[in-house]
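We begin with a single chain expressed as structure tokens, specifically the form predicted on its own.
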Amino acid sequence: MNNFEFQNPTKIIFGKGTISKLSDEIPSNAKVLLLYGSGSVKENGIYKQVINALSNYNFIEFGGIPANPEYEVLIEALKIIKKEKITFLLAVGGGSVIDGTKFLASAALFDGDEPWDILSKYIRTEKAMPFGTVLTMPATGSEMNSGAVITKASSKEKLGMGGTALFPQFSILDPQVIQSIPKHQLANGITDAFSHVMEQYMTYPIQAKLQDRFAESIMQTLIEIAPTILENPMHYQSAADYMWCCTMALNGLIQKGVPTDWAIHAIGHELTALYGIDHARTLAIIAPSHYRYNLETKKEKLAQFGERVWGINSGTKEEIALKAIEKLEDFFHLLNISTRLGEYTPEFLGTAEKIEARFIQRNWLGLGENKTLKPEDVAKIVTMSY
């Protein structure tokens, strides 16, 4: 196991009920900005939890955050930050609020002429207006670590962006919340949690024991509770589960100490940049040809994988590394999220093309655990995609 720092300072309030502690954790004198996405919140009960809760604060709202949260929408936000004074922001919503949300802290003390500077300069963010969460979507794990990415609309870009002041001061669970949850978003959040836990996992042995363990049990609790959390998101224990296991896949726990790869994830944002698929669904795009091509030398994790999580025992390393990735995708397609380019745009030609480009003119020259992922092997995952 490597050397590591680990410190997460954002405090997590869990459970039935739990948003009417809001007023527990916000300075009584604060001017709150409440941030919210497409007005669901309003649809499923959640937003008037929020108002009771905020009933003897002072605060004004900002909703539409789409969900790919894009810049120029964010930028209007800001203006009503500097203009209004703000001093607390309140993200009520999923990963891409509460993304925009930190963009939103690190923006308002940016010392800077153009808050884009943060994501395609990667400027680390020390400092930051303060802020807190009600998570409505489990999936990305934004409640309870230090990242945020946004979108630029008018370049098609999506680019990450991070910092120590981008953890929540509090973040709040009610797992009721996924009774509202559309089955296809329910989908991608069990798939984008699944897939964060691969890219900390998925690279090669460090005799990181304890860390493959916790890895591993995450993605064995989002196998077994994924059937009855499609077909009953009312089941209350399940529903408890699924949001610990999203909060818990990206918390930075299970990476300390272990190699990491976020290759997938840096070719899946392209995908959502150009042709608008969903964040998860561009990660089971590529995972699987992420996988094979690097076979060789993810092989012994792929093996283990197999043997720990699929119960695979028989046959050569290679093969059960091989069955490994099949099982994964058969996992994907039983969420009915496919894993072909080709069945989400009619436009995927010269797709792989157009990222290698991006990602020489950007300087990417070097991506997965170990940089030596050139933009023309990525390019050659992107096509075995199609």
The other form holds:
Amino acid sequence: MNNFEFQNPTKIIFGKGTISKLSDEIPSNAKVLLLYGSGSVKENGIYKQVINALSNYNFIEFGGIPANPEYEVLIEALKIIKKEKITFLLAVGGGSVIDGTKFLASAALFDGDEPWDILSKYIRTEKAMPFGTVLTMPATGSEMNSGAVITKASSKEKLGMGGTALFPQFSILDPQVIQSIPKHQLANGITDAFSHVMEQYMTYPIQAKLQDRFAESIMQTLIEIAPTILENPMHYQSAADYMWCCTMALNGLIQKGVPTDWAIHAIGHELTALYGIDHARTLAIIAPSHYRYNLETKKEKLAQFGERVWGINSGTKEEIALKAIEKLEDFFHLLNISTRLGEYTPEFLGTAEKIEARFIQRNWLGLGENKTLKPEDVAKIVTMSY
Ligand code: NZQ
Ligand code: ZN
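Having displayed the form predicted on its own, please output the structure of the form predicted together with 5,6-dihydroxy-NADP.
Up next: the whole complex, starting with the chain shown before.
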């Protein structure tokens, strides 16, 4: 196991009816900006619960943060934060609204002239405006981590940011919110969380037995509950399992002391930036090809995944590893998620070269747990996914 430090300051308030607890968490003298997405919260009753909980607060609101939150929209919210002297941000939404809020928390206290620099120059956020979240969609883990991903629509770029000041002060997780999530978004959430675990697990053995079993247990739980979640999102106990799996998949815990990959996400973000494909689906497109291409370096963990998660117990290590990748693809298909780029866009030819050129331009010359995947390898992986 590698050395590590672990600190996660986010307070989680989990369970039925917890949105009403908002008023225990936000300072009473705060001037609050309530942020939300394209309007689902107004249809499913979450907005009403939030407004009721904020009844004694001085607050204004900013709606309309799109999925894959856009810099251009967020800049409008930033103007309001400055003009209205906002002191606390409250995100009510999924990963997109929460990530957008993280960007605003950072940009509000940013010293430079051009907030996009936070993303394009990889500036870490060590000071930020305080913020909390009400999670409406389990998937990203953003509710308990310090990362965010922001899109610049004008240049079709999607870049990450992070820093110690970007943990939410609190996150309210009421599993009942999943009742109104459309089926394809539930499938996305399961796929994203599953992929987060894989990015922190499918590397090489390092004798971190507990981290391995944390990771395997999250994947096993997601596989077990997926059919119930898709068929009956009213099933509270499964909703609770689903929500907690998603948070635990990316709150920093399972990656401590182990190597991590994240190449699938890096490549996937380009597919969203170029074609607008849902984040989770980009991961399902890239993961099988990535694992087949890197079979040699990932064989041990792929085989462990095959044995422990899928119960494959005959064959050589390589055979089990290859079977495990097939099982993974079957799982995505069971969720009704296609694993071929060509099924999402007719413009797929040439994608590999485009992404290769972008990575060279950004100097991203070594991806993956061994930092050995060059832009030309990335191009081969993308081509395999056509
Ligand atoms: O726009 P609204 O009205 O919020 O509707 C959303 C959106 O259309 C809807 N939705 C959310 N909760 C709902 C609901 N519809 C009905 N009932 C509810 N309770 O679902 C749609 C998708 O929402 P979004 O927030 O975009 O989804 P998700 O949580 O998957 O977030 C995706 C974004 O997070 C980034 C992704 O790249 C993408 O931009 N990620 C953030 C990470 C992080 N901060 O740690 C890690 C991830 O790997 C990921 O990159
Ligand atoms: Zn993800």
